[in-house]
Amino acid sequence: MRIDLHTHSDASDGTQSPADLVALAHQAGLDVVALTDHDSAAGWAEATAAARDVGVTLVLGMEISTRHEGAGVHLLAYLPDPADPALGAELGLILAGRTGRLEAMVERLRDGGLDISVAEVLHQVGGAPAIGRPHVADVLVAKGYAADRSDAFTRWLNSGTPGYVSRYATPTREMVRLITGAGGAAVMAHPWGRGSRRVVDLETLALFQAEGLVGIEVDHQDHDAADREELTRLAGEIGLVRTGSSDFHGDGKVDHELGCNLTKPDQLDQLLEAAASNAAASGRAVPEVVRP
């Protein structure tokens, strides 16, 4: 069975609508992908419909920016009721962060030289309601600023370059408990990757899981395989589900295809019981995993 629970559309900062990105799971040969766009469950209806029509498990979440510690860590939310108030108002406040910053950021790279405005950026983000910084980035590939989205990020986007401006993001701790409230099972995607390596270690997971964190996502392009082999062991020393996933964003990130890493059945198992025990426990009219 072939798994990949870390994916995007263009309800966030993927090129492909949540059914098209269904349909190239399935074209792909996945049986089980996991829609996860940012802090949002706009894309979930198109997707649900799409995976019964294609005939793939679809598992509904979405990827929450949190921080701790002064560096960003994100959370894999799966199967979280959206309509949960405390959830929702936080997620209100981080799609708020994201669309505050905008301006301020295209202020600072017009300040550096670049042709660049809040239209096109808006023109770029289209329905999406999470607007981040690869939408910029587009817009900069396309003006010929950048090669492409990494070289935009690099040159233009990510901290101490010129375009980059800090926002809201709810602190990690208090993220977890708010999903296991609302019904979800919270996986820490990619830990070893980006700014999150830092301050996460077996502590830090301790902590993490004593709030509800069900389990982290080892098999991922920013882990090497010595990460792998690391974080395989920190999980199974605490008792951590380990997934596996692309996250792939379609056209806009290069090297997260479809399937390139992958969860284990049995791990997905888990995930899916744990999620069932939170929902529950919640009371929470939760989203139901969709089945061919």
Second form
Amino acid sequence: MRIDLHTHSDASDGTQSPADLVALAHQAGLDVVALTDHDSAAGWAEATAAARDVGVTLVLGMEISTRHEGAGVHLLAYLPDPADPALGAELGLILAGRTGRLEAMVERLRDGGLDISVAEVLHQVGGAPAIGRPHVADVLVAKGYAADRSDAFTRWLNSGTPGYVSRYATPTREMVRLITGAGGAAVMAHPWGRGSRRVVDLETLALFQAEGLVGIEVDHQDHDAADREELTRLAGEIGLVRTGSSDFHGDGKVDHELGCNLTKPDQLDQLLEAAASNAAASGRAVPEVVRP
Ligand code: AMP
Ligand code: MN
Ligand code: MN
Ligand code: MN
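In place of the form predicted on its own, the structure of the form predicted together with adenosine monophosphate is requested.
To see the whole picture, the full complex is given below, headed by that same chain.
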């Protein structure tokens, strides 16, 4: 069983449509793929239809932007009810923060001498609800200001560079509660990826676990072998599910090919059981994965 639980489509900052992503997952020999676009379920319907078509099992999810002690923490939410009003309201705030930041970013880049407009970035976004720095990066690359997305981040978009503007993100504990309350299973994405290492330790994980955190993404390209070993130990110590995933972004991120990291079937089963029990606790029908 090949299971990859973290991917992005062009419903956020990936470069493939949800349908193409699902087809690629099938071609890559995956049995199960989760679609986890940033802060929105916009790609779910298209991915669902495609999964039935090509014959791959699809887990519907999102990757949600949160903040803990000033550091960005990304939470993967599997099978939350997208119609949950509390979760929906909070996602609305995050998306509005993304949209509101764009004008300020473009203004800063223009102050830095770059010829770039909001309209150009919106054209690149193409209607995705989650506007991100990668969309700005793509415009910078197209106009010759950077070699690729990564170069654009290093020169213009990372914190401490001319184009950086921060944005709203939900406090992590609150978002774990909201995901859990919406019948989903919350998993911390790349706990020791860029940015969040400083704040994520055993004590913080226990704090989030008390709110409903179910697992941590151990096998991720941001983690080296030593990180993975240490995170595996932490997960074992407090009983968190341990996942592995690609964080695929299509052509937008090198070295994140579909299936480059995998989740074990028993770990996925535990996530699905947690979602089922959270759904039951909030009076919902058990959320189903999309089976071919
Ligand atoms: P934002 O969502 O606007 O805060 O931008 C963060 C997103 O940018 C992440 O989800 C990554 O997909 C992407 N990203 C961050 N750093 C890089 C990088 N060095 N190269 C390519 N993509 C990046
Ligand atoms: Mn991304
Ligand atoms: Mn992330
Ligand atoms: Mn991601």
